[in-house]
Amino acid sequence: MDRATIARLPKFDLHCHLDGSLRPGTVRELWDALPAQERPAIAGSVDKAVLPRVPCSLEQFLEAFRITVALLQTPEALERVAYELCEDAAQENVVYIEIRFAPLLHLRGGLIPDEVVEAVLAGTQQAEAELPIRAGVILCGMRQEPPERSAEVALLAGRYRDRGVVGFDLAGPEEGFPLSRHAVAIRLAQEAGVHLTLHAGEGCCPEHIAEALDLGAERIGHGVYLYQDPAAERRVREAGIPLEACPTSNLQISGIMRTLSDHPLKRYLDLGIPVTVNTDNRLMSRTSSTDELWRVVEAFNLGPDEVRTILLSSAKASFAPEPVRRELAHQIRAAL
């Protein structure tokens, strides 16, 4: 398969951070409009400040988000960036995207959490009305913050479950921040009927993947280090738990790869584990859905059957309603 074929295929992005996926031009515009006293301290230009030096640790990578989060403190900015993200995805034939963000990080300008969520939903819903794309929103608690904060986000996700919010997640630094600290938030999300995906095994800590499984995760965000825990790998394979691989981002921060061909996602594919391929942060990783899938195809010499498996796994793993999942799977079969 060549890149042009990958570009034409209907694709998915199930792991995409809103504050990591701004257009560079939008970053500059929002930065220029931000009062000087509200700008985070940076060295050099804002264009370079949002591009982490790589390879780096997960914690170092997350430093760039200080800038983008500061730019997303008004309903206008949140709505604009959500729409633009959907627009960019639709232009490369992404037919379904799930956009995740931490709503409690966007309250500095006086917004309340509901207003933050409604602004993002306004952007995704406008995109759905105008573009050939469907979008869901995943709300994130932050694992380094007090459990009460993530519980607030879980309740917020429950309130918007039928209005565009499809999932709950825990993001942020892994080292020293076990998922179990937020067990109450996870239970609240599950009781509200909200789907659950959890970051685990991204930049370290294979034991966090087993912890995510114990807490009821329906999908694992990244799961790069899964192979280092054979028991957890067996559980994931037997239960058919999808992995949200983000190849370029994983290469930038994992610390266990020199090239993309070192990524364990091919091992997981060969084991029959559902693997989805996603962007994570279009801005920080300077990538797109077409780039991500093409890089995987190129790195592992994948053929049409393997690409079909990845895309069908994505349709099935999405948090869209069942009729939509069936329709998305039909699009893949028709294209391949």
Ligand code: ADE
The other form holds:
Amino acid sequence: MDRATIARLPKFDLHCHLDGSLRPGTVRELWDALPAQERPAIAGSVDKAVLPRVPCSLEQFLEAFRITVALLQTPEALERVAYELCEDAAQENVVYIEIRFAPLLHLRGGLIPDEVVEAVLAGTQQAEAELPIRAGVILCGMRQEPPERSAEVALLAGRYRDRGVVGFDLAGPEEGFPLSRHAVAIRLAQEAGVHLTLHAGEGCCPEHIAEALDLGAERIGHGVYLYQDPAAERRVREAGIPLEACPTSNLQISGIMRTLSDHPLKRYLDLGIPVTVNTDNRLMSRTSSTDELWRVVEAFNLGPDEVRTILLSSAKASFAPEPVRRELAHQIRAAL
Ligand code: ADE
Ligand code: ZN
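Moving from the form predicted alone, what structure would you give for the form predicted in complex with the ligand?
Following is the full complex, with the preceding chain placed first.
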């Protein structure tokens, strides 16, 4: 398969962070529009400040979000970047995207959490109306924050279920922050009928994956370290839990790969685990959906059958309603 073929295929992005997926030009514009006293302190140019020096730890990588989050404190900025992300994805034939963000990080300009969610939904819904893409939103609690805060996000997700919010997630640093701290939030999300995906085993901590399964995760964010816990790997395979692999980001952050061909996603594919391929952070990882899928195809010399398997896993794993999932699967079968 060549890159042009991958570019043409209907694709999916089930794991992308709104605050990590701004266009570089939009970063500059929002930065220039910010009053000088509201700009976060940086050493050099803003263009460089949002690009982590990779490889690095997850904690170091997350420092770049200090800048982008500071730029996203108005409804206009939130709506704009949500729309632009959908536009960029649609441009490369992404037919379905789930955009995640932590609403409580966007209250510094005086917005309330509901207004933050509504601004992002305004952007995704405008994109859905104008472009050949469907978009769902996943709300994130932050692992390092007090559990009451993630519980608030879970309730918020419940209020916006059926209005574009499809899921709940926990993001942020992993080391030292077990998911079990947020068991109440997770239960609240489940009781509200919101789908659950959890970041686990991204930059460390294979034990977090079993923890995520115990807490009812329907999908695992990254799960790079899964092979280090054979019992959890068996559980994931037997239950058919989809993994949200983000190849470039994983290479930059995981600390266990020299090149992409070291990524354990090929092992997971061969084991029959549903593997999806996603961007994570277009801005910080300087990537796109076409790049991510193409890099995996190149690294492992994948053929059309394996690419079809990955895309069908994405359609099936999406948090869209069943008829939409079926239609998405049909689109893939028609293309491949
Ligand atoms: N927030 C943005 N990117 C993230 C990642 N890769 N892991 C956890 N939280 C994040
Ligand atoms: Zn992530």
